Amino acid sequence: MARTEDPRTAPSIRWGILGAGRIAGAFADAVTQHTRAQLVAVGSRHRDRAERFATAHGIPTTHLGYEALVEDPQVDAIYVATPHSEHLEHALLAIRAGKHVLVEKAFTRNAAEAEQVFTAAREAGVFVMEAMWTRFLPHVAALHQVIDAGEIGEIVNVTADHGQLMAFDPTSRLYDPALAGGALLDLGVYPVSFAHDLLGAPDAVLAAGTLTETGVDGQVSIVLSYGARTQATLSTTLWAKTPTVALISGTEGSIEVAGPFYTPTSFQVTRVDGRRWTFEQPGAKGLQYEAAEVARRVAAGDVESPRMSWQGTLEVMRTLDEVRRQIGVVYPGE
């Protein structure tokens, strides 16, 4: 079975953390505990928040504001962990400073903004990647090996869901249109990107959704079509904790990925000839795999990763754009 490289074998790189929220904390822990990289600085618009984050994660330098962070000469790469609405501005800020960038998903609010980031990165010659950490996990590498070996034949359907119970709060990032809130960009990006990883860009998109009182999507169901007979059926919601499982069905068998499918997990292969076996993966946290990918690509002089390429991110963003168009979600300033 395929083995993913140990993140501890990746070269060292010096990270600056832009934004001091929950996901930034998870990334900081993963880097510190499971890679050779260094966390050298953190930036926030609130000094006390930056200082608390630095103390919690052993980071030696704090910056008030993001300009000071990206200009810090000890920083090699910036991890952007601010709301979706800010990703374009903060990615461009880091790129202009000559820094490599890892941008939380969804990468930007829309595909047009993503294109701006990649154009700037190409001109500056710096590495940029969407932080879709699922693509780098051991069980996903094993899934590709099973599928590429023909174990389940031709894929006919991919099913995946991601729902979390999030109480309505109009002041919350998730419910705020100005911060590009809603289920789709925060949660739905996982099943959409998972389907894209297995099947590529869809030929057609069909979506139905229900909006919240604040005008962002609370729940969305999506059907993606590929060729004559392959589909992905995906769903996301802010109103229920769903199983977060994935099922890949083919002409010769199926693969059931245990939930949450987007974290390190196990899967079971069941073939039509009766053979059945399981890939077991410990439930360890996995953000270190994407961090290691950045370090390896930067050391190699690459500007993008083949596992989460610029084209791949653009195709995912175009799918999300079309879903939003069909359900009627528009963010301020778009």
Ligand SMILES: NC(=O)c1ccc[n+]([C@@H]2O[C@H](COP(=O)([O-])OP(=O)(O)OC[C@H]3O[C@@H](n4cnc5c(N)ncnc54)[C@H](OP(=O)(O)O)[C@@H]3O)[C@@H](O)[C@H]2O)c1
Contents of the next structure:
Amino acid sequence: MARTEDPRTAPSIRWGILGAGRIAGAFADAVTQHTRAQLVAVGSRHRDRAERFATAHGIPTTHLGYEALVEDPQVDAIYVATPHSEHLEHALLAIRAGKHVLVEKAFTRNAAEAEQVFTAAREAGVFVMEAMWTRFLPHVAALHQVIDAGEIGEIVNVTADHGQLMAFDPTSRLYDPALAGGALLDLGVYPVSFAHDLLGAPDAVLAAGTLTETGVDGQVSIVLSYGARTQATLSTTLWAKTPTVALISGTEGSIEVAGPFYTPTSFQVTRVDGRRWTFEQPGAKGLQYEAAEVARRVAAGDVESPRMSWQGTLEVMRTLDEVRRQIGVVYPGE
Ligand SMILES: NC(=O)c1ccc[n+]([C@@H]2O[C@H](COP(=O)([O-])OP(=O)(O)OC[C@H]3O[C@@H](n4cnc5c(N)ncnc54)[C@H](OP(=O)(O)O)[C@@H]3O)[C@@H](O)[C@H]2O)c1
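Since the one above is the form predicted on its own, can you give the form predicted in complex with the ligand too?
Let's see the whole complex now, leading with the same chain.
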């Protein structure tokens, strides 16, 4: 089985971190520990938060405000790690300053916002990618190899769930409609993107959901249909920790991806002829693989990645839009 390239073999790139929150810390650790890239600056709305983050991650420069960060000539690429509602504004800020951008998932609130970002990137000639880190993990590359080799035949069903128990807090971004909270954009984007990665854009979307007291989606079940006999059955919830397992069933066999399917993990292939084998992927967090992809593409002069293309992100956003339309979730100002 072909091996995914070690992130340490990617060229160096100088990162600026936009927003000193939780995932930004995990990204900073992954880049520092597993790539040759440099973290050169962090920008925060609060001076003390920027300084605390810089100290914790060995970053030499802090900026008060995001404008100062994107204007920093030491920075090649900006990592946008703010709530979903802010991604459009912050991605455009970085692009207009001529910076390459990695934007956290969900890429924007909706497909129309995503199109604005890609139009601006095309005009500016900068690299932009959705930080759907799962697409760059070794077990996902191996999954594609197994499927492309015909080991499970024609895919008939993909099942994936992503639920986390998130205590109700109307002030947290997860429950706040103004920050584009809800299960779908935060957690459900993983199973939706996984199905899109394997099967492409669906012909039809069917969704049922239940909303929280704050009006965002607490739980959603989704069926995506492809042609005459292929479906993806996906679910997401803020109200329970679910197994986060993915199952891919085909005419010649099936694959069970151990939970959490969206992090580095193992999978088992079971063929109808009785053969059975396992792909083992030890490791913890895997954010370094997406960071390495950005460095490689930027060095090559590309504006997008074929593994998480602009079209791929737009298709995922259109599915999320359709799910929200059916379950009645609208964010303020949309
Ligand atoms: N890849 C993954 O595994 C993963 C995991 C979790 C989350 N995410 C994604 O990463 C993004 C951020 O999530 P997070 O969990 O890191 O959130 P978080 O801890 O709340 O951090 C978000 C940061 O955004 C900045 N910010 C800018 N405008 C804001 C506003 N109006 N309200 C609140 N914060 C604002 C703040 O930084 P300053 O105050 O420093 O400016 C804040 O610390 C989301 O898109 C989420 O879906 C990805």
